[in-house]
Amino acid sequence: MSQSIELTINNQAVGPIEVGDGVMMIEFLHEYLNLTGTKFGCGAGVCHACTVIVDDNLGVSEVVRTCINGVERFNGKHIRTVEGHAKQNAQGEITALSPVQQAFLEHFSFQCGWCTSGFVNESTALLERLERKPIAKDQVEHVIEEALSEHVCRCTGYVKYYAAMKDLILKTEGLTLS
């Protein structure tokens, strides 16, 4: 059996394309599609490392494993991944990273890089619920701790991730109150 799917990945379309039953979105973005920036860690949906941006038409995100779910789930919605964070040129050359990986760049915070990709999902959706919902400063690592708690990175990164994130709202207007 298969199923059509179609979609919105980076603000590009995709599909419709028939897809096997039971192949996972973390399947589809590497096989069908070439993008690989997101990394399949566990398998079961435990590290996080596989986390994508699924967007709503209402402007409201959610982050979403894609090891433990189907491709099916994602059928008509809007997806970013890591691909789709920085600017590029009408030629597709980075001409800028994300301020999310450009903050995390600025504090070394990777190592291996595996699970790079869905730090930067999960701060990327953090930071749009900053911009809609501001925080007092003296929450701000208590919400980094939250948001990030459950992504795994085997190399223990985790101090410069989150040294990073707090940099980074601390800096940017409208995402604390004074």
Contents of the next structure:
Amino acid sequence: MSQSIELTINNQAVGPIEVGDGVMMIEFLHEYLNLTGTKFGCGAGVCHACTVIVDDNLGVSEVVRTCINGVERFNGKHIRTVEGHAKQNAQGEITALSPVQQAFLEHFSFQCGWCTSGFVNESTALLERLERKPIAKDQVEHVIEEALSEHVCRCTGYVKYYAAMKDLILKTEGLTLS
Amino acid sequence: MKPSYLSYLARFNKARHQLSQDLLLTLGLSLLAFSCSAANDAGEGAIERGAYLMKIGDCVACHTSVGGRELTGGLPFETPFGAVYSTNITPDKDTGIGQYSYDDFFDAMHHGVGINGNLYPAMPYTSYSLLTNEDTKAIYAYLMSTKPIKQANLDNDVSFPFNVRFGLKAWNLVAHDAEVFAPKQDKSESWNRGNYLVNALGHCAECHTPRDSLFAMEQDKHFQGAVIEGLEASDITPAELNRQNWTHDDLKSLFTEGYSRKGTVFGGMYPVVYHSFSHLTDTDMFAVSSYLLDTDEKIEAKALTFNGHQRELPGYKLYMGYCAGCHGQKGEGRPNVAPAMAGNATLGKASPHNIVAVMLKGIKSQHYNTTTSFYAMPAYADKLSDEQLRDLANYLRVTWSTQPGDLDMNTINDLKEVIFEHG
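Target state, the form predicted together with the partner chain; input state, the form predicted alone:
Whole complex next, starting from this chain.
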């Protein structure tokens, strides 16, 4: 049994494409589209490495785990994966990383990089949330912990991810209330 | 030195040694007798037996706050009248039950009367009153043998007029009938033991029996199920359990490991299994299932219901998109992740209450031991529309149960109101 799937990934229209029933979204990204930046971790929705961003038409985003959600959940939606964050030129070459990616690099936030795509997506969604609704400076650590605490990292022990986000949020204008 | 003197000295030394030994032994025995007086009163091995009975009575789950020390109380209970906090039941003399004599303790357990006045019936004395005197003594002996911990009790936050404890005397007169447990002659020994474990110690009826306008258990609806804090404590009458093809092994598996061929426990039943029923001995476990299923006979496990997928139904794509990743494409479930849909007792119930409640609120992760745990189920309250909830609930029912897929928007709206009543 298969079905026709049509969606937008990183601002590019994908499909209609025939996909088997009950194919998990991560498998669709890897096997049908060759987008392998999203990593398969626990396969049970616990480590959050496979998190992507789903945007609705009203400008509201949610983060969704792709290892436990079937492609049916994403049909017709706008998706952002880790491949879509950096700025690219017309030749497809990367000209600048996103602020979150740059902050993670500068803080040596990751080692093996398996969890990084999930952290980048969750942190990007957090940053965009703060753009819409800034918070008090003394709430920054709490908000970061709330957003990232379910992401599992087995190498660097989280601190450098959290520190990178704290620096980035505090130095970016408009995310905190003065 | 004369030999006679030597022998006298030897005899004297021997006598002195014997005397001191006797003295020590006597002193020691008296000390032992003093410290074990309560235990001896309840018979040999009372402390050990009391520890087991206390586990099956699930005292720890209620008398321990989140992150708090065992038995020191402080766990809030949201009642329709306000918050009631469990109390310190360690033998500390100032803040615990250290000043309780056995008679005081008996009164608290059987009649809901503590040394400072009436207890709120959040303490299930309405069930514990069925405990035998011997078992009450054993529990008392055990509690008095635990380490006294000084921790002051929290003030209850109960509104007027329910904060006037005198009113509880009147409530007890109307709603509490302190019966003596009487075995039924026409039932097996195992059934009777199960009845005692389930109704007296396990106090299962407190949640699984509906309550009337006075909040007293409706005895003619014993075990027929009731909504507690937004979830439905299931109908656990023998008729319903047998209709759903629960076997002795299914109940054993559910109560010892939290999951079974018929699904998992969730909500308030998780701490019950974790702290209490998972400690049942094999004999007592069989007694419990004998009573609940109303038979000692083996029950054959029938094939689990899976009626096949119907792709044309709107719930099909929702199931594949939101649920199949953990519960399996054919509803087979995944070990240590999520229970199977096939045979699931929550889907097999006539009431869709828990299906909708679980989809809306999710289930917290559960840990039983080093090899058995379950991941959290996400809450979909802000992810699924009411129409999607209806379509999905109907799909689950027609695919994995014999219940009809006839839930409409009114049912979903009514259920949401009850489910979110307490937040």
